[in-house]
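What follows is a single chain, given as C-alpha cells, in the form predicted alone.
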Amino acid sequence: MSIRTVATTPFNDQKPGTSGLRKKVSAFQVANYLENFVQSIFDTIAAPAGSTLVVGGDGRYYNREAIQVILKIAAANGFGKVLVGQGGILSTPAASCVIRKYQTYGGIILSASHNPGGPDGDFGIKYNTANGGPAPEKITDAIFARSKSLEHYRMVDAPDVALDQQGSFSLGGMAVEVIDAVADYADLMESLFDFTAIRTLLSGGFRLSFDAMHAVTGPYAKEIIEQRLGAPAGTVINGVPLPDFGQGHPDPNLTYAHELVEIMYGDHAPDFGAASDGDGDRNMILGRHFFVNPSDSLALIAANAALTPGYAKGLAGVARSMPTSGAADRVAAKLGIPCYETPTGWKFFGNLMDAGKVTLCGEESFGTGSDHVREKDGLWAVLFWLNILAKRGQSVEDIVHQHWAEYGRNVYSRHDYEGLPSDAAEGLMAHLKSQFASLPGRRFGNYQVKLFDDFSYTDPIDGSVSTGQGLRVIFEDGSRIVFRLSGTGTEGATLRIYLEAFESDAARQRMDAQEALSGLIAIAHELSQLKARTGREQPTVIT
C-alpha cells in the first residue's frame, strides 16, 4: 500500500455547524478543502487501527467524487473497514441505523439536508459517534480547531471502488463493503410498526402519495410503502435521486413541496399525503385539504404511540427543541412522563436517548423521531401516521381536529426571511438583545411581556452549558415570540420568527393559524423593526 502525504495549509472557515459543515460546491472543490477536514475529522476521533467506519450520502452533487476521497483518506488512516451505500447513498437515518447494528466506531454522512444541490448548490459533511447520531459540539469544536493547525493530510494512491455492485472491495489494504443502502433499514422499520394494519389500510381503497422530491428516499419508499406495504405502482412520485433534486428545493413544506400540495387541495386528492427531504431526515405530513403542523405532529405520535408494536410498552419521556410549540408537553403531563426542552439540532437529544430519559424527540422544523436511531427520521414519522390511520380508521384532519378538544391547541407558526445580508440580520438580532432590560412588564395591546431572554441549555446528563440559542418573549398568558438566526443555510443569513398562542376555546381551535396569531406577528415586527432593517414585510416560507 503506498500512502503519501501531501503538505497543506488550513482554512479558516471549517467550522461545522449544527448539521456539520456546509458550504457552497465550489468551496468543496477547492484544492484540499474536503481533505482537510477529512483529515481533522479523523485526527480528533483518533479511531483505534483496524475500526469500521460507515460512509454515505443524500446523492446530491459531488457525492460520489466525496466518498472516493474519504475512502483513500480513511485506508491511510489505519481504517480496517467501511460500509458504504450502494451507489454512494446512504439516507441520514439509514447511515444512524447502519451505524448502531453494526457497532461501528462512527461514520461519514454527506448531506445539505433540505438545501438546494447541483453543481451551483450545496454541500455538506458531518461526523456521526458510535451511537448514530451527529457528533457533539465537544468534537466538533476540536474538530475545528484541528483544521486550523492542519499541516498535512494523508490518503492512499489507489483506484476508485465501484460504488454500484455491492460486495467486497480492498482499497491499500481496507476493506470496503458496499451493502444494499435501503435493507437495513427497511427491515428496522417492519419492526416497528404493524406492516399488516397498514397493508390492510392500502388495500381497502385508501389512497396516499409520498413525494421523494427527487431526494435520498425515493428508493427507500419504493421498497417500504410500494414493495412491502403493496401500495400501487406511481404511489411514491419523484422517486429517482437526482444530483440537483430534479432542479427542485428538497425543503418538505408547503412552499416548497408545490407538487404535492397541489394533489392534497385538488379536486380528487389522496387520503394521505406525505413528503421528505434531501437526505431523508424530514417529513411533512398532510391529510385531504389539511396541513398538519410538524409540532402538532410530534403531540399526535406521542398521543398514538401505544397503537405501534414498537412503542406499545410505553414511552420513557419526550424532547422537544425550544422553538417547537408546547402541543408535546400537554401529551407528557397526561401520560405522566418527563418532556425535555433543548436547543435546537438534534445532536442535544442524543444524550437523553442513550441515558433512557427519552423515546420520542422532535422539532419544529419538519423533524421527528425515536430511539430507534439518532437522527430525526422522515420515512419512519410518515409510517407512524400510517400506523395510527390504520388503527384508527379516521380522517388525519379529524385525528388532529380530536386531539385539540382534548388537548388545546397550540396555535402555531413559523416565518422564515431567507437570503438576508448577514449584517442587517446580525443588527436586528443586536437590537432585541438591546431590549432585555426594558421590554419585561411592557404591554401591548391585549399581550404583556413576562419575560425576555436568551435561552441556555444545562444538559441533564452531562452538565454541559449551551448558550445563545435563541431570543425568547414570553407572555403573561404564555404567548411567546422566539427570534433566532439558522445554522443550516450556506448564503446571507436566515431569520426564523416563531409565534405560539394556546387556544382551549373548541369553537376558536380550527380558525387560520395566521390570523389567529396576527397580534403576535404585529408585535414581532415591531419589536425587531424587521421592514426598517431588512427591507422584508413578508416572509419567504410560512409554516
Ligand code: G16
Given for the second form:
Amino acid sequence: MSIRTVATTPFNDQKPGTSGLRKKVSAFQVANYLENFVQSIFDTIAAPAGSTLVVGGDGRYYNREAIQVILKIAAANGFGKVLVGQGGILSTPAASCVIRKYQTYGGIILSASHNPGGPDGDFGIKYNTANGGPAPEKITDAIFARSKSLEHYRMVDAPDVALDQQGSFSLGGMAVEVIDAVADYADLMESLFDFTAIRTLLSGGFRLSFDAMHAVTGPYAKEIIEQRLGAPAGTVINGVPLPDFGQGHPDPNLTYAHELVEIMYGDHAPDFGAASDGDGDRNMILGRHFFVNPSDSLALIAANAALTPGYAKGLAGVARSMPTSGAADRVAAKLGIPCYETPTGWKFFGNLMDAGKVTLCGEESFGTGSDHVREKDGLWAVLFWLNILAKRGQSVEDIVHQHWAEYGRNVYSRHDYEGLPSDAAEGLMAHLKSQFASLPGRRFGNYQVKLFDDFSYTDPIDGSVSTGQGLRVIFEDGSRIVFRLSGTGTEGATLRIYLEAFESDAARQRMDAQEALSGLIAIAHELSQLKARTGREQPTVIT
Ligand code: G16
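What about the form predicted in complex with this ligand, after the form predicted alone?
And the full complex, kicking off with our chain again.
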C-alpha cells in the first residue's frame, strides 16, 4: 500500500454550522477542499489505529466521489474498517443506527439535508461520534481550528471501491464493508412500533401517501411501508433517490412538498400524508385537508407514547429547541417529567439522551426523534403517528383538536425570509439587539414586553455554554417572538421569525394560526424594521 502525504494550504471557511459543513457543490470541488476537511476531522478525533468508521450519505450529487476520497483518507489514517451503505447511501438516522448497533468509533455523513442538490446545488459533511449523534460544539470547533492550520493530508493510492454490491473489500489494508443500507434501520423500527396494528389499519381501507421527494428515504419507506406493513405499491411517491432530487427542493414543508400538499388538500384525499427530507431526518405530517404543526406533533407523540411498544414503559423526559413551541412542556408537566429547552441543533440533545434524562426530542424545523438513535428521524415520526392512528381509530384532525381541548393550543408559526443579503440580515439583528435595554416594559396594544434577551444555554451534563442562540421577545402573557438567523444555508442569509401565543379557549383554538398571530406578526415587523431593511414584506416560507 502506498500512502501519499499531500501538501495543502488551509481554507479559512470550514466552520461547521448548525449541522456540519454545508457549501455549494462547487466549493467542495475546489482542489483539496474536501480532503482538507476530512483530514481535519481525523486529526481532531484521533481515533486509535484499527478503529471502525461508518460512511454514507443522502445520495445527492457528489456523494459517490466524496465517499471514495473519504475511504482513501481513512485508509491512510489508520482506520481498520469502514462500513458503507450500499451505493454510498445511508439516511442520517440510519447512519446513526449503524454507528450505535456496530459500536463504531464514529461516522461521516454526507448531506446538505433539505437544501437542493445537483451540480449547482449544495453538499455537506458532518462527523458523528460513537453515540451516533452529531459531534458537539467542542469537537466541531476543534475541527475548524485544525482546518485553519492544516498543511498536509494523507491518502492511499488505490483504485475506487465498488459501492453498488454488498460485500467486503480491501482498500490499502483497510476493510471496506458495503452493507445493506436499509435492513438494520427497518429492524429497529419494527422493534419500536406495533406493526401488527398498523398492518390491520392499512388493510382496513385507511389510505396514506408518503412523499420521499426523490431523496434518501425512498428505499427505506418502500421497504417499511409497502413491504413490511403491506401498504399498496404506489403509497410511496417520488421514491427513487436522484442526485438532484428531480430538481426539487427536498424540504418537507407546505411550500416545497407541494405535490403531497395537493394530494392531501385535494378531492378524495388519503387519511394520512407524510414527507421526509433530503437525508431522511425531517418529517411533515398531514391529515386530510389538515396540517400538523411540528411543535404540536412532538407534544402529541409525547402524550400518546404509551400506545407504542417501544415507549410504553414511559418517558424519562422530553426536550425541545428554544424556538419550538411550549406545547410539549404542557404534556411533560401533566406526565410529571422534565422538559428541557436547548438551542437549535440536534447536537444539543445528545448529552441529555446519553445521560438518560430525555426519551423524546423535537424541533419546530420538522424534526422529531428519540433515544433510539441520536439524530432526528423522519420515518420514525411517521410510524409513530401510524401507530397512534391505528390504536386510536380517529382522524389526524380529531386527534389534534382533542389534544388542544385537553392541553390548550400553543398557536405557532415560523416565517422564513430566505436569500437575504447577509449585511441586511445582520443589520436587522444588530438593530434588534440595540433595543435590549429599552424594550422591556414597552406596550404594543394588548402585549407588554416582559423580557428581551439573546438565548444562551448551559448544558446540564457537561456544563458547556452556548451563547447567541436567538433573540427572544417574551410578553407578559407568555406569547413570544423569536428572531434567529439560520445556520444551515449556503447563500446569503435566512431570517427566521418564530411566533407563539397560547389559546386556552376551545372556541378560538381552531382559528387560522396566521390570523391568531397577526398582532405578533405586526410587532415583529415593527421591532425589526423588516421592510425598510430587507425590502421584504412577505415570507418565503410560512410554517
Ligand atoms: C438542522 C439541525 C436542526 C435545526 C435545523 C434548522 O437540521 O440539525 O437541529 O433545527 O437544521 O437549523 P437552522 O434554523 O439553523 O437553519 P437539518 O435537517 O438541516 O440537518
